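Given as structure tokens, the chain that follows is alone and in the form predicted alone.
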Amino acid sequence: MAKPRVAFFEFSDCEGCQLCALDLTPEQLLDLVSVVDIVEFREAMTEKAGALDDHGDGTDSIDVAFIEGSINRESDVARLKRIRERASIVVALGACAHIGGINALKNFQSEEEYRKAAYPTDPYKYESTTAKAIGEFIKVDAVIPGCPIDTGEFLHVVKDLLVGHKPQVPDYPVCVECKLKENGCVYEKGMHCLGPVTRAGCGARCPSNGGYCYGCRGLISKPNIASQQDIMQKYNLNEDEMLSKFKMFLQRSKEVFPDDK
């Protein structure tokens, strides 16, 4: 019986999530390659699946495509759709693919502003447009949230896919994990946190290590934004300060920013 064909692709990103997917123990790596056939993965191999298309990707069909990165160029859309056509299952790998990621901060600037910031000597030399999540262009079958992803969660999703289950990620807020770890609320420490509306699954990593939740795993399915705003106001954040906290990772969230940016 042939092993499932798996491929990794990237768009606008740091490729850190792909590195996390490789950050396995030798035993885990051997177990992984014993059950899947990795046919494309630029971070780990030079081979491609089949003949190359005009973007340098293979052309053969694949069972699972892990896609990292947001879409920042109009020309990327055609490539993204070709990957969708080749793949039986598409997984958004990390915050950039899932919710736009830090790349989408530029969406709050004018095109002239972000072009000059990125390419000061020749702002219009390269193609660039607003940053969007891959799910705004194609059907996404599963997501692995986070910036970067959690390696353990990556393995969990792979196992679910191999047995034909739809991968499930937590749909309750980070606050739950903080309480389970008996963390003191960072609001009481003079910090501000998006844990009340952000999807858990990270083990409350940032609040547990002296930081606060930035929202990198995206919103839970039914976020109580009004309650989050009430909490922030209780701790003396004005509206502009509140929105600035949401901007880092949640720019594409209509619940927070209803205008299409």
Second form
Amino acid sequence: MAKPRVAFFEFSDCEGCQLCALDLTPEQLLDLVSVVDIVEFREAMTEKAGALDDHGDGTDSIDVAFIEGSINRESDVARLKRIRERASIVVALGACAHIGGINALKNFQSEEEYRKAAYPTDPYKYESTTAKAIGEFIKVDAVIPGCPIDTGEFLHVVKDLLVGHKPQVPDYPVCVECKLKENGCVYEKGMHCLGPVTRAGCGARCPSNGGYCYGCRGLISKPNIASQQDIMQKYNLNEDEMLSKFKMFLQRSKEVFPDDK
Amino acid sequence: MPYVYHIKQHSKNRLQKISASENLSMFKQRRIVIMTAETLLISKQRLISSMDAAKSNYRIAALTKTNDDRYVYDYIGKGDDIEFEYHPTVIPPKKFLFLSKETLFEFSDDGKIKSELETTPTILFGIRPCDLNAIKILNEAFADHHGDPNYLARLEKTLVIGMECTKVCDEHAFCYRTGSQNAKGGYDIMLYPDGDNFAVKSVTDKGKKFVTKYLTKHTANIGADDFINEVLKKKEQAFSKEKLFPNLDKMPEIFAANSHHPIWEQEGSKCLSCGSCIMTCPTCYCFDVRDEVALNMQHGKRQRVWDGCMLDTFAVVAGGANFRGSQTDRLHHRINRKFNWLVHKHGQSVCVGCGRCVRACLAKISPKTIGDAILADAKLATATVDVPLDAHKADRDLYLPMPAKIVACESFTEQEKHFKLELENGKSLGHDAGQFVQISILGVGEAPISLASPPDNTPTFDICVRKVGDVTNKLHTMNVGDTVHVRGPFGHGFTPEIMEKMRGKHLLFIAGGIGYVPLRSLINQVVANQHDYEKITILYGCKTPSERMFPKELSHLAKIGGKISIAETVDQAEEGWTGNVGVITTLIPPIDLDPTNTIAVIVGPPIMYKFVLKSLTDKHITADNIYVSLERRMKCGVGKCGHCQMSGIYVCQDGPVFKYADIKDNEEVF
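Having seen the form predicted alone, I'd like the form predicted in complex with the partner chain now, please.
Zooming out: every chain and molecule, the one shown earlier first.
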């Protein structure tokens, strides 16, 4: 059987999730390249699959496209759609591609505000619009959530795709994994945590290391936002503070911010 | 304060000589009693050093404090690491017997399967009564009907040393409400603490052997019974202000009568479905099963992981239907497991009041609040679920599938494909009509599939698979000569008793869509023995003509005539269809039947049952003469994992075939 042809692409992001995908032991890397053919990966290789298009991407068809980053420019949309056409399976890699990531924080500002903040000397020189997740433009077959992604989960998704399994990321909250780690509840330590509505899969990394959940993996399918708000209120968080908790990663989540931008 | 005696241990021979001599001094008598005692006294320091001595043969798990000051049950390095004062833990000690993640078996890409069971002797030290009651309940649950090989192997190697509580541990615990502050079982040895001294009482042979080997040195039995009585008296005083739930002895009946109590919605609406309660519960034992392959794709393992009914997707079947879609439904299910359905089975409240779920729940949903609200109401219903415990020894092969080769296959539609499988061991599956098997594709997973062929003595059997999930999608890509793996047959099908009841009757089969497949195993059995029945009427409804299963067989059945008649309908006609158009219930009124001599069998999508059952009632067929086959999510197939449970009944074990009369009053059924 021919090895699946795999490619990586990035839009607006820090490229950290691609680094995580490469953060493998030598054995893992050898195993990975023994089961897949990496044909395009700007961060790791110069080759492209096929003749170049006007975005600098290859043009050959690919089996799996891992796409990192949020979409912030009209011109990105065309490129994104081109990648979709080339790929049988599209996987959103990391929070930016999955839910807009922290890039979407700018959506709480006016266009003028964020342009001035980013390019103070010539605010309108570059293209820049609302930050959006890739799933708002194209069909996404699987997601690897997180800021950054978990390398183990990346390998999981690769294996799922190889055995013909629909890639599974948990659809239950971080609390499940936090309890398994036998952590005391973050709220009892005087912090406020989005764990009860955030998709697990990170092994409750932040709450297990003295922090709290920022919601980087996005909401579960059916979050009880009203109850989450009641709890934060009960633990003395006022409405503004509560909103700023949700703003960090969840701007694109209609359950929290129903007014679309 | 009783004394702790330091007395020299004698050899067995010496003891026999002493006991054989007639004139024993008091001193010598005492020594003999010590060597055979079930109760004795020991100081904390001696107890710790005894545990250090036992460490050469056992790993020891006990309450201990982590570097960052959390209290957890964990394996200890030395006896001094044991925390003797109880502090509630997040996760109960059940984790040592029922691991949060464990391997059921390993497989390789050549189809070879191997499994290893636990062999390390382990001591669970200082387990409190709430958790001991929980261990008793788990021991019973994992041996019930089928002996779970992994759990029971671990239990066999484990010695449980309990420790009495002499006060309520905190404001969240409510063991006293459920009567769980005293252990009804689940331990080999009990420690009764008073300051730095302990009475030790062993209640099992395993416990007595351990005490004899490790604890009798430097101990005394004199006054041990009095010591225990003193400890228990103090405990009684400490708990004297705390009350049992009102009407505790009628819990199942009262909960059965209160499924619509406002408390369910009031508490359920707050639920985050975060799973904290089920992860921390000492008596939750539901699990999910997943295959994990190595990155090189050459080998993998099938693992089970903790799962629980409070999570949103727990009761979702491959087709997408969620049988408990709201938080309130799920809370009702979980609490009824604890306070209603399983109570008769275990002879005690299955919630042991440890308070872990309450401590963990940010919305502060508590079984205590719910119990107080509902049990104050003395309204009674007849509790419908009363399935007694049926203890079994470990079944080594319970989760190990057998290889089977695809010997024939045919696609009926884009979605449905028929396979004939042959067991590689050459044996017959030995199933009843209506039963199911678990089909495995190693690396992808396992899915429950109805058997489509009648019972026979050959090693082949039929299944018909709709492409809805990972396993079934993969199966559709497979062809003659490929190997799958099979466990089963499972469940309660059309047993010889039901077949006997059907003899001489008019049989009315009503199938919707893919529901014809499980019914086919029965229809073919009955048609082959048609002289045994008065009449056989088959009603079959599909969405469109192209979705009919086994179309060639259907036309063959139509041609047989005589006592066999078949009527079909479709929701939407297609070109070439000259038959009925309309819902299946339109086929029922015209049938000529004597309700006292008719048995109806219904298999179809969930939505169909309500309407068909009404039409049959209009025809005066009673619930005793109606059989249904129900769909639920099934993972283990052997009544353990909890996914298919509805109102205390495991569909995989007590069903999928049910007499309608037996389930019509169960609120989670339709």
